[in-house]
Ligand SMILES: CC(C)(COP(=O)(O)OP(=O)(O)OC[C@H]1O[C@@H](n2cnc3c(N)ncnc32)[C@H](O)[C@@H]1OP(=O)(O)O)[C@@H](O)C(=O)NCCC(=O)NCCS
Amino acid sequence: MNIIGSKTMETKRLILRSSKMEEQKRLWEILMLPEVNKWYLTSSKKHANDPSHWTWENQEKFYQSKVLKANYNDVFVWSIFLKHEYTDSGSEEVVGQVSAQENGEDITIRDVGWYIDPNYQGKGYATEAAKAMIDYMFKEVEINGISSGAVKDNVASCRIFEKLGFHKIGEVEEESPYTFYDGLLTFSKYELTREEYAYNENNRI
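Taking just this one chain, and keeping to the form predicted alone, what is its structure?
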């Protein structure tokens, strides 16, 4: 495995860059939307009912620390920018984030995740960004596999896994890890091995 960090990548419509402070407030605004954070935000549940904790004034220090680590070689997190020719404003716009985090003791097996501004959902941007990240992680970082998943009711994310050639290994009911969602959730679990990824690429999946 090559520990080479989050290099900048481009797709047809997107640019993926390592985190910088300029876009963090917008990413915070996206993450504070209930339709986003109910499937993504994992923070201490003791803060769930404390609105003051989630203000930008309190969150800014966390985002600053995130940016300080963004260029570490063992960090694989990208801000997703929509290219200017695809925006109404004519300027680049940050629309979400994608990441490939550690998933246990074996750092060659990763857990992937993403979130997209609801105003830009349904246009294939999450799939496009996830595909670019997964290509990079297998081809350049040379990971051995991805073991990840999504809440079963999060149909859009489950479809992305399936579009990208992951195989479903089962479902499990667990206590919600998400800050603003209590109770049991059913998670669909997915895997993609290095061999499966190579096969999918060779057969243009």
Contents of the next structure:
Amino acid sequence: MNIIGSKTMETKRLILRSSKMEEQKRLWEILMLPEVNKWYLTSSKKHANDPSHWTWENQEKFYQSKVLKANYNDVFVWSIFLKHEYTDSGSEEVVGQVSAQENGEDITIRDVGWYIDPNYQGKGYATEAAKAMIDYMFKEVEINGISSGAVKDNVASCRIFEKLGFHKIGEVEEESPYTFYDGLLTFSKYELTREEYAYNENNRI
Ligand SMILES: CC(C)(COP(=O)(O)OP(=O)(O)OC[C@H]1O[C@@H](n2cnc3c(N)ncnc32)[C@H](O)[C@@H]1OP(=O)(O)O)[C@@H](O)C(=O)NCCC(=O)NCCS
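Follow the form predicted alone with the form predicted in complex with the named molecule, if you could.
Up next: the whole complex, starting with the chain shown before.
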């Protein structure tokens, strides 16, 4: 595995860059929308009932500490920017984030995550960003695989795994510390091995 960090990447409609403080407040605003944090939080829900925990004033230092580490070579997290041609404002905008985090002791097997501003969902941006990240992680970082998952009812996220050639390994009932939901959730678990990725690439899946 090559520990080479979150290199800037460009796709047809997107630019993926390592995290900078400039866009973090907008990313926090996106994560605070109920339709996003229903499925995804980057901070534990143990503070769910404490509104003061989730204010920007309180969260800013957490975001600053993440940005300080953003250029470390073992960090694989990208802010997703939509090119100006495709935004409502006509200026480049941050619309979400993708990441390929550690997933246990073997750092060559990653967990992936994504979220997109609801104003821009349903246009294929998460798939486009996730594809670029996964290509980079296999081809340049040379990871051995991805082991990840989504709540079964999160149809859009499960669809991304399927479209990108992951195979479903099963379903598990578990609590998630990274949503506001209390109680057991059914997760669909997905994997993509290095061999499967290479096969899919060769067969253009
Ligand atoms: C999951 C998420 C990132 C998808 O973003 P997006 O940019 O809208 O995704 P895409 O446009 O690339 O769509 C992916 C697929 O899901 C489908 N889809 C999108 N929204 C859907 C919905 N609400 N219901 C059913 N399918 C949906 C799309 O049609 C597409 O499938 P297709 O190509 O077969 O038509 C976005 O919904 C989101 O941020 N959700 C909240 C956070 C989250 O769930 N993160 C992941 C946690 S595991």
